[in-house]
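A single chain, nothing else alongside it, follows as structure tokens in the form predicted alone.
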Amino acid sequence: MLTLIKNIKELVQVEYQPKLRVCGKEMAQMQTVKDAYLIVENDRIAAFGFMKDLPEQRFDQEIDASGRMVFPTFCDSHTHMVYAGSREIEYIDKIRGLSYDEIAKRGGGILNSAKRVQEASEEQLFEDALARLQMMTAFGTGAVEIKSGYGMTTEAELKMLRVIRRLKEVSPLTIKSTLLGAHGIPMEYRGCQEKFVDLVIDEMIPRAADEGLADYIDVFCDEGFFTVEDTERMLEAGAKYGMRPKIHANEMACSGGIQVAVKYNALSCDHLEYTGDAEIACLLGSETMPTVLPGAAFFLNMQHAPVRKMMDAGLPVAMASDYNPGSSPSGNMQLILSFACVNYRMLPEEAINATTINSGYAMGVSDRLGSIAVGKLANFFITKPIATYEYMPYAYGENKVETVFLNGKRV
């Protein structure tokens, strides 16, 4: 199947020599082709260039993109979008002044979602999550990492991971699964959380591995959650089964989570509101992608991660949605793109790099997604007629996506 997208106003985020990630000052650089064509062969990008250089050949289908732009689809490298029910009552509690910690201590927060997941059927979780994936796709997302973590028991965590496996089987999106057994501490383990860590190590990790359910392992290493020592024990257990880490770190405090992420060669460490000079120095030269979650910081009215300071030091930065019912109830990556520019003062080019190639790296897929490059998967979207690519983050209240292609097919 040979498909031609022609008369593209501007083809955005092209790469002639593909990279796995973009760092530091390079994040402000982005290549585009104006008055462009894009050729797709089956599920891959076969060629692109200026319309004047379009080769003469027959195509199975042609799409005229006059007045429209083409972008690679977003890679959303951090979500919790398998869950049961919403938590708008806690949203009202936050408005009334209760803190995240206060809500959690009275059984809200993660514990609230855990109870609902434990009671929900696998089929209901699957149907709800599939609908969310379809919504995310409509806003331009083509790859997503999904974590467990709302189970809090072995059976419920495995149920979530089985749902993610089913989503992989039926969805055209590229999906990665992460075992987040250590997302919170159940009430019955308060005061003896080392026993819950034992449960994660002795039951959750081996059983998830036996069924081939998890690509990665994650731990919420932060103040009020799991300690560095807890985290190291679980990461070492996961490593025995080939699970590379992706760490929740430094959302609540300078917890040591970034240092443990680098020590264990985590693919990413995420949140990072509390990131100082020592943490930045630790990340420099590592293979760990600093990943910021603007939706959670916005929704919880938290301080912002020092993104500019990170980039000025030479670090790469990724951005993801953190789609979940408690602290970031949106999987709209166009909104994350806007938050990156407005709240973190990123240039549009930096924000696009953060939500495509770098977020692709943060979920282990930037070798085949995250940019327009020959040989990569044909995951891209065609915009509605827009004037400039800067319009994408600027117009935060509307969906600028008209058509989405995943694996070379219109969805």
Ligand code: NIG
Second form
Amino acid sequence: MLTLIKNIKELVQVEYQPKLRVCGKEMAQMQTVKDAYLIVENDRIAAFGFMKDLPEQRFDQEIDASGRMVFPTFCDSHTHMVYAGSREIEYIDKIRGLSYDEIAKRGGGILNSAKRVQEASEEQLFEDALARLQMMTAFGTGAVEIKSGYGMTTEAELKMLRVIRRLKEVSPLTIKSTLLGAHGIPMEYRGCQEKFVDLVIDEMIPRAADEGLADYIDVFCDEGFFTVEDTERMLEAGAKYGMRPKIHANEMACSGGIQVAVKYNALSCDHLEYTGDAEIACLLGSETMPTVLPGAAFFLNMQHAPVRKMMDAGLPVAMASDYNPGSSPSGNMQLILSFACVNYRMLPEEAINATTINSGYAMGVSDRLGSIAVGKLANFFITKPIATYEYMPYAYGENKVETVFLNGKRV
Ligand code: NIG
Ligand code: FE
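After the form predicted alone, can we look at the form predicted in complex with N-(iminomethyl)-L-glutamic acid (NIG)?
After this comes the whole thing, all chains and molecules, with the earlier chain placed first.
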């Protein structure tokens, strides 16, 4: 099957020599081709270039993209989008002034979602998540990392991971699964949380590994949640089963989460509102992708991670939605682009790199996704008619995506 997309006003985020990630000043660079064509063979990108150089060839399908742009689909490298119910009542508590921490201490927050996930059937969780995935796709996302973490018991964690496995089977999106056994501390383990860590190590990790349910392992390593020592124990247990870490770090304090992520060669460390010079120095030269979650910082009205300082120091930065019912109830990556530009003062090129190639790296798929490059998976979207690519972050709130292709097929 050979598909031609022709008369593309601008083909955005092309790579001639694909990289796995872009760092520092390179983040402000992004290549495009104006008046372009794109050829897709089966599920792959076969060729692209200027319309004037379009080879004489027969195609099975031709799409005229006049006035429209083509982007690689977003990679959303951090989500908790398998959940039950919603938490707008806490949202009101937050408006009234309670902090995230205070809500968590009262047994709200993550524990509130855990109760609902424990009660929900696997079927219901699956159907709700599938509908969310379809909404995310309509906004231009083509790859999603999904965490467990609202289980709190071994059975409920495995139930969440099985839902993610079913989503992998039926959805055209590229999906990675992460075991986040240590997301919150159940009430009965308050004061003896090392016993809960034992449960994660002795039951959750081996059973998830037995069933092949987790690509990665995550821990909420932060003040008021799991300590560096807890985290080290769980990462060592995960490593025995080949689970590479992706860590929730430094959202509440300079808690050592970034250092422990780098020490265990995590694929990413995420949130990073509390990132100082020592943390930046630690990340430099590592293979760990610093990942910022602008939706959570917006929704919780938190201080912003020092993204400009990180890029000036030469670090790469990725951005993801953190789609979850408590701190970021949206999986719209176009909004993340707008937050990147307005709240973090990123240039549109930097924001696009953060949400495509670098977030692809943060979920281990940038060798096949995250840019328009020959041989990569044909995951891209055609925009509505727009004048410039800068319009994408600028026109926040409206959906600029018209048509989405995943694995070479229109969805
Ligand atoms: O990434 N920070 C920890 N976990 C989630 C929040 C989950 C929740 O509140 O339900 C996050 O923001
Ligand atoms: Fe998260």
